[in-house]
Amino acid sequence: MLLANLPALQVVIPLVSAPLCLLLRNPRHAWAWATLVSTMVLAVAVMLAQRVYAEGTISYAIGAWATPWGIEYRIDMAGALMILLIAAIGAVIMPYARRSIRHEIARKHITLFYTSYLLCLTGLLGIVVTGDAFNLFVFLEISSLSSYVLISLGSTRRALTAAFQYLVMGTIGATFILIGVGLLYMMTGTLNMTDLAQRLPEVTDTRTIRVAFAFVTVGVSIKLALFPLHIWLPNAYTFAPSVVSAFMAATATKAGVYVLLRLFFTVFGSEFSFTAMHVGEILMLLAFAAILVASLVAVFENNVKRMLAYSSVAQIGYTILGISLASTAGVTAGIIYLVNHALIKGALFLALGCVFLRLGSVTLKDMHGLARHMPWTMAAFVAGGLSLIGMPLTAGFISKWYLVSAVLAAGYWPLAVLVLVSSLLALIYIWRVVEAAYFNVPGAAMHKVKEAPASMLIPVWLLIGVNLYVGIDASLIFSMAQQAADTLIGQALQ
């Protein structure tokens, strides 16, 4: 009975657990509860991924109402990979969060943080498992509203400004998505994504469907921070608490990319999306701009969190570049890049959280000589930076290898050159951090700085270890990503 209800439990467990964090009041008890819930969510995600890998797509009818009249939870390999990624990141950051949050957030707000975190986790998991277009909008808003709260809890007043800017942009994106979903319902009379995919071919030549496609595409692009709709992201990542920056960088934008994949291939179909609407060419152009412009901006940033934020905009460009090819190889490369970048950027932001704990700053001028006092933290940052650049034997190399292979197979060799050039730009901005920490003379106050506690270092190195493992043996992640791409492309061809 329990195994049959795993798709519902994936969402229900964190949803009903979130209010309890406020009732517990004691920050230590709230942390312990959130950590336990995150571990349970990961266990459910692992069991679901194993079932999907072995048996294929899972369909779960909420309340035993048959689809398409009732709400369906539907998990294929793409969804299983995403819930596994989101749940794993959530479980890894929770042991880290206790010390970091105690340092960065006022005690009276700590239980609010854990409540908002569990609600955000609920929303992100719901986005992935739901098979209903309106439910997708609801879960997007659950994750977004809780994200606004999480960002606003940052240690400076600028966190409030960043949260408000994200709220404004997020509200515009949500409105666009809701209008698009409403137009789809008006033309088809259904909200179930599988049912939508079957009914849409009859009305795809209408102006209403084309407008609906445009609305949901722009709305989701705001949510995932696709260039030039990314203006909310740099401030949000920079001024949010360190744990929030790591969690959002590793999960929130990735869930947005997943929604885009689901809409283009499952709902509208690749024929309509990439042939009739020419979205591939548009995405390719925006990806090109994101990779080049954001990488150049990152080179000149002195706040390392902001540097990594602009790097994330560029990395989203890489993922979108793979998707824009609309081929099995391209979508596989995009999914691999999505997963590996989550691991890389999660580790880098957590390493910066260790720096902020001991130094109270993450600017380059304050990090001079830091490696002598925090060798393990800076070694983790260097390892993550090498993966971000795409050095061999790292997850980043695997991501760029598959992406370049897919681009060359499609005949776009200038884009392959762009990937190599942007890797050199990544080398420049990562080297600026290495130079400051390893080769510059430390300031007078640096002698007071000591290494981060083990409770924070272990999660950082766990993500770094997975990065290195994937760089050596990527067979499992490639197999899952290829199966996910085959499923998406196959749905589009039906």
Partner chain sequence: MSPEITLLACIALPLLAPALITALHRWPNPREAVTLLTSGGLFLLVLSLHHLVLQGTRPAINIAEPIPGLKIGFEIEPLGMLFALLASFLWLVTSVYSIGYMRSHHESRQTSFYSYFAVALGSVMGIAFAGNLFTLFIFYELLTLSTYPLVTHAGGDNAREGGRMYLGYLLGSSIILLLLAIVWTWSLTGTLDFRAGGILEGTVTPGVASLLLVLFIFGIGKAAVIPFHLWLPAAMVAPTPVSALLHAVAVVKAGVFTVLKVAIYIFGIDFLAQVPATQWLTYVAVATILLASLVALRQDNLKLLLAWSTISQLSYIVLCALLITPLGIVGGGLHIVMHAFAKITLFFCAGAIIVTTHKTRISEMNGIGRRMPWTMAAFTIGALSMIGLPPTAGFISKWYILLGAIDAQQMFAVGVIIISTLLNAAYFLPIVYTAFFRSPKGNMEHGLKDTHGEAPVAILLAITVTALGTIVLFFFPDLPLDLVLQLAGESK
The other form holds:
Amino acid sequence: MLLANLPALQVVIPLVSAPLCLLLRNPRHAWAWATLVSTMVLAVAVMLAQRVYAEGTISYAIGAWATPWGIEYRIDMAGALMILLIAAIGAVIMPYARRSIRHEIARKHITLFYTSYLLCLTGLLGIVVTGDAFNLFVFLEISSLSSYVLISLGSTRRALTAAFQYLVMGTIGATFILIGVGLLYMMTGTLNMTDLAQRLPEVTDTRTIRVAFAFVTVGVSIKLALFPLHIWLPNAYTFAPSVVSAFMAATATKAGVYVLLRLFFTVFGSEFSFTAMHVGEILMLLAFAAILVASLVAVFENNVKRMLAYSSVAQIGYTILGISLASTAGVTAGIIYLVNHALIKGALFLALGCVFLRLGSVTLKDMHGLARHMPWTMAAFVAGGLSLIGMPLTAGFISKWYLVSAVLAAGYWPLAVLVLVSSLLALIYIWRVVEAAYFNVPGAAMHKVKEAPASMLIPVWLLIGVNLYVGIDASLIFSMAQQAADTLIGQALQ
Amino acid sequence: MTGISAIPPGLPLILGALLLPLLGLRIRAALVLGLPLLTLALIWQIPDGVSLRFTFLEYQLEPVSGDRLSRLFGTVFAIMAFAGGLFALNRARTLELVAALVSAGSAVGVTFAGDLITLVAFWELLALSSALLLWSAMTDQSYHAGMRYLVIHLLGGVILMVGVIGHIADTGSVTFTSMALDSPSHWLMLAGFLLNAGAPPLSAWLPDAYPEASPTGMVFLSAFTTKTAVYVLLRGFPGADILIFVGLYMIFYGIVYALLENDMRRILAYSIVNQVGFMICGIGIGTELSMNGAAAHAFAHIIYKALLLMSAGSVLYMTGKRKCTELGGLFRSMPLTTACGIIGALSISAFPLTSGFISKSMISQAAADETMAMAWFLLTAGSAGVFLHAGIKFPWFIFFQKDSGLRPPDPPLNMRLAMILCAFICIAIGIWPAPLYAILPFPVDYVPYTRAHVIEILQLLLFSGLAFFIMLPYMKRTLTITLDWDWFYRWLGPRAINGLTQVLSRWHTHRRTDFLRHLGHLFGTLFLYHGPRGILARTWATGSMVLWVVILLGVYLVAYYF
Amino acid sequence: MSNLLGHYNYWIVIVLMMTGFYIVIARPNLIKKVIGLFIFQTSVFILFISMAKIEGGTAPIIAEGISVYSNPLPHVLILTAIVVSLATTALGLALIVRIMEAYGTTNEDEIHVQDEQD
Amino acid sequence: MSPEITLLACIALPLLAPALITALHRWPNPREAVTLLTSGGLFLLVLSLHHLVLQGTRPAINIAEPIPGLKIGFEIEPLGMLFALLASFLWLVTSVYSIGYMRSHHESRQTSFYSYFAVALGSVMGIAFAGNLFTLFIFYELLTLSTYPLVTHAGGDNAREGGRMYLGYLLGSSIILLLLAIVWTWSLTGTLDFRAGGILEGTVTPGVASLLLVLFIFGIGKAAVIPFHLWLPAAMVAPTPVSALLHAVAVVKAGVFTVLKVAIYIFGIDFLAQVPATQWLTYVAVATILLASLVALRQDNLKLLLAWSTISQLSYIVLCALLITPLGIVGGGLHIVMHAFAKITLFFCAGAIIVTTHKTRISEMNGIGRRMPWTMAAFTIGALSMIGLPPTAGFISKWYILLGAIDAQQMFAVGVIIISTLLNAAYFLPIVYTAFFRSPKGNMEHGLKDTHGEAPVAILLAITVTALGTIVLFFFPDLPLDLVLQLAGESK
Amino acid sequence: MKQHWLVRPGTIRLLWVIFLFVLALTILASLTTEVHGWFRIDGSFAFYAWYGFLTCICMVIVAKLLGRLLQRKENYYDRD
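Beyond the form predicted on its own, can we have the form predicted in complex with its partner chain?
Starting with the chain above, the whole complex follows.
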């Protein structure tokens, strides 16, 4: 019984526990509650993923209303991978959050923080599991609204403006998706994605569908911060609390990419999206620009957190580049990139959070000689950085490898060069941090700095460990990603 | 295969020489004189054929392989090492003696090398030790001359090496036997050999380098390098026609340049080229007689050239002067030196009763026997020219001519002894050629002292003498040098390389500045747009963000709607 | 012509949407931006509602004699969307309150200037 | 121990040693003992494998497979064996030298110096024993990263500048070009294993193969082919033991080693002959040989001169790889060893001079041979070997290079080697002359007083070993020769 | 300073006389031997005498002319 309802539980557990959390006024209790919930969520996600891995796509009808009238939860391989990722990141950051949040957020807001966090988790998981287009919009908004709150809790007042800007952009993006969904409904009379996929081919020649496609594309592009609609992202990540930056970087934009995969492949079908609408070429161009421009900005950036934010924009570009190839290899590469980047960026932002905790600043010039005082933190940062660059034996290498070989297989070798050149740019901006932390003489204020607490270091190193493990043995993630890609592209062929 | 006969005879010289710096003065002297004698003894117990073999890399080496020819050259090298050592004893720097003995050892090593790899190894060692010998004069000129010498000889060495490798690749054999000029590798080997012989066009290294050695050093230098080349040519390329022309060129090159020269030792250096020319000509003719002649001439030449250089060295040692224009009239205070110099001069001119007479005439006789008219006439003219440039000119300008006012005494005892030794050998061979003829590579039935021949030679030489004195006004010494092929590597080469590197470095600097400037521009541009305050990095107003959304939406809509 | 006027509901939607956009883009005042955003969202609601309308149809209540109903589903959806929109607006306004406290202004340009000075 | 375990131990030992070295950072003597024991142990381990390799055994082991078909694995073949023997032996010698150098130079942060050194050597072992191109690439990058702290050891802006250049060139070329080539190869062939006869034949057109070859040759920045050579002079800011082992042996040889591996096992000699770019790249190698020598002619800084000379000599080996004949491979393989011994000797001597006299310029070294005869005698031996004169090791490798060039009918290459010999002589011999023949009086005029004697004993010991090695390898070249001949036999 | 006997003009004159006498003697001596030339012209009377004399004169002249062309100041290579 319990097992059968797993898809629902995945969303319901955090959804229900969020208001409960609000009742716990004591920050410590709120933290304990949120930790418990996120652990349960992870357990559910693992069980779900196991089932999907073993049995294939799961379909679950909410309230036992049969599809297409009721809302369907549908988890295929791509979805399983995503919930696993989101749940895992969500669980891993909780032990970390306790110290970090206590340091960065006013005591009276802490309960609010955990509540918003649980809601955000709900939203992200919901986006993944739902098979209903409108439901997708709702979950998207749940996650967005809660993340505006999370971001606004940042320690400086600029967090407020960043959150506001994100709110405006996010709302427009979500509303665009809503318009698209509405137009689709108008033409097909259904909101169930599987159903939509079956009915759409009859009406793809209409302008309405094309307009719907345009709205959806732009809306999703905003949510996943694709160049040039990424402008909300750097500030949001920079001024959000460290935990939030890590969580958002690892999950929120990834969920956006997932929505894109879902809509382009499952709903519209790759035939329509890529062959008729040429969205592949457009995305490739934008991805190209994203990779180059954002990497360059990151190179010049002095605030490390902002640097990582821009790096995220570039990394989203890579993911989209893989997807834009619309081949199995490309989509596989995109998905692997997505997962690995979540692991990398999560670890990097968390490591930076440790720095912020002890140093109170994350600018390069304040970090001179930091490695002597925070060796474990900086070692984690370097390991994560190497992964970001794409050094062998790290997850980043695996994703770059697949991406480059997919790009080469598709015959776009200049793009392969671009990927490698921007890896070099990544090397430069990571190296600036390494040089500051390892090879510069520490300032006088550095004496008081000591290593971050274990409760924060362990999550960081956990993520780094996964990173390194994936770098050595990527077979599991590869097989999952390939299955996911096969399912996504296969659906289009049906 | 085993025992004493398996010791490479050059080895004691080389290894012993390396001990010299560690020893006291007396033992050092004993070693300098003793080692050549030991070598001589070793040489004469080496049987015909290969007496030492071992595998090196993938080849069978035969570093000790004796026959009549190698023994002949080995003998004269050992004698020369002894005489030179005696001359230099207690006068030269230890380093010079080390270098001299190593080069003697290398030369002996070459003569007993049965395979080409050993040959190349000793060949390079000879070049190195000779350069060291030059450098041990410790002057700036000797440094530059030594560098030039070394570079030229390394060039020869590596050309030879390429030839040898090509030969091995072609034939699979490393044995050093006579070769025909039928493949590029053999031509390269010939080129390598000839370079050491002082053949054109790279003959200028010899008069360029040798005269910069110390007074004692040049005695050694003159003996080994060129004569080793004569030896390998005798063994490797007997009867190669081209050698006749090369030899003739060298003969007249030596004469003409010597006539123009002012430096006494440079005159003698040119005359080395000239004399080696006779030998190479003999090798080119390629009959048993001419080969014997070349070998015998090499033997004789080493001794009398050493004698000439000893006398010149004594003058330099005692006066510190080397130019004809600064010397003259020394016969008054240096009688022994003068006498020895004259004996050397007569020998080189092949006057009857001297060693040159019994060896050189074999070569022209061979040319006549083969009815090589041009070769014969030119050889004869060359013989006359030898007397002109070395036989008279050298002693005349140094010891007689005007009175320079210098009154140095004869040199120290060991130097005198060395000169006397050489002079004795010159005369002895001239009077009693049989022992030398007995050790020549081929059986000799040549009789030098016929009445006709003696008279002919006397006519030839004496009338050249007449010509010398008649033309004396035209041979006034001037403070000049004469351009040679070395202009290309002394004047043009350095300037070319200098210019080239300068152009390159300027180009590089320009490129670098250009590159850096462009890089700076690029960086500036990138920074303008991507820097923290750049348009792409700074915080935008919400309105602009939304504007972009609208624009992008518009683009999509326009693209898709129509 | 009839085609253009026939879809007059679309024109209303488009006008509203553009109005909303214009306000968001052009007005520096944050509150006005939120209002613009609200207008923009409202346009979408109208789009949904209007497309659910079937000519001659009534409210989807089963009653005798009536066989044509408007599609009820969009209404349901839009109810949800309105809730979302209200939440967004509320959150936006709450943020503006905080911004006002922190910056002393709700003018984005002035906020920007203050940020630059930090 | 089975050969496979020994193989892993060879790589693990130096990679783990830093832990112990760091732990002992307060006690210099035990710390250095760890370095010596590790290097000695490593050499013995490598040595214990070499008989097996000569018998034709190829110990191999795979430890991971991150991506299906993309293995991290090791396999010993003759060339790798040779490289490993060389590097481990010279590490032992360099360790002795470093102890003398670092102590008499009173260098700071010696613990990290020895630690990174060990890691670098571990990477070299990984490169030498790599069973496929992917594994090789990993250790190639690790080598770059682990040597960066060594290059910038001195600290300060100068070192940082040099270090940036070092890192920029090496990582830049390897990430953009080499990695592209590797991924491309993989996507063409589906494997990256080193296989005798190559893996590319039959899968690519000559045009693509040309492009790949260009990517490989330039991508392997450690081989320092123009225009990817400037990192080497820049790296001369490093302490001399680093320059000696890393920039005469480990790093640069890792580069040319990779070039040879790619030529033999990825392209295959026969296939390489059909690749049009081979000829063109030959000209690049030749230009590198000549231009670097010309630049070296103008250097006054001894270490820089050695660096430029290294650039020139490295291209000998690249040239060998492009000669497309087994004999060329023999020459290239031998030159790795022979050049290493000579060049490390030269660097050792340069370092000895720095430590003892604090002089770096040749023009200040008048008559230095009289005060440091032992050092400068060793320098002379090294110089002779660079020129390729008997009785030094350089003669042997020059012999086979020429043999290969003649075998390949590349008279052009032969000519270049002839000219290069002269250039080598032209820039090395003046140093020898200056050291022994010029009067030290000239130095006095510069206000320099020469009161020094010979270098410290540890330094002299190391110098003696490598200089003797240079001569011994002339007379007994069998060990390296047997290995490369086996290699050439397989690559036919 | 007293002149050495060898450089007194009288002695030199005497030496010239002796020298010319010896020259004449060698020419006469060639009459006593039968001339056997290999190449016709070398069988001519006192061939070696005139051949040696003339070639020597030629060589000096050639050298002189070549010297015009090739001779340079001593410090030619050492300049700059």
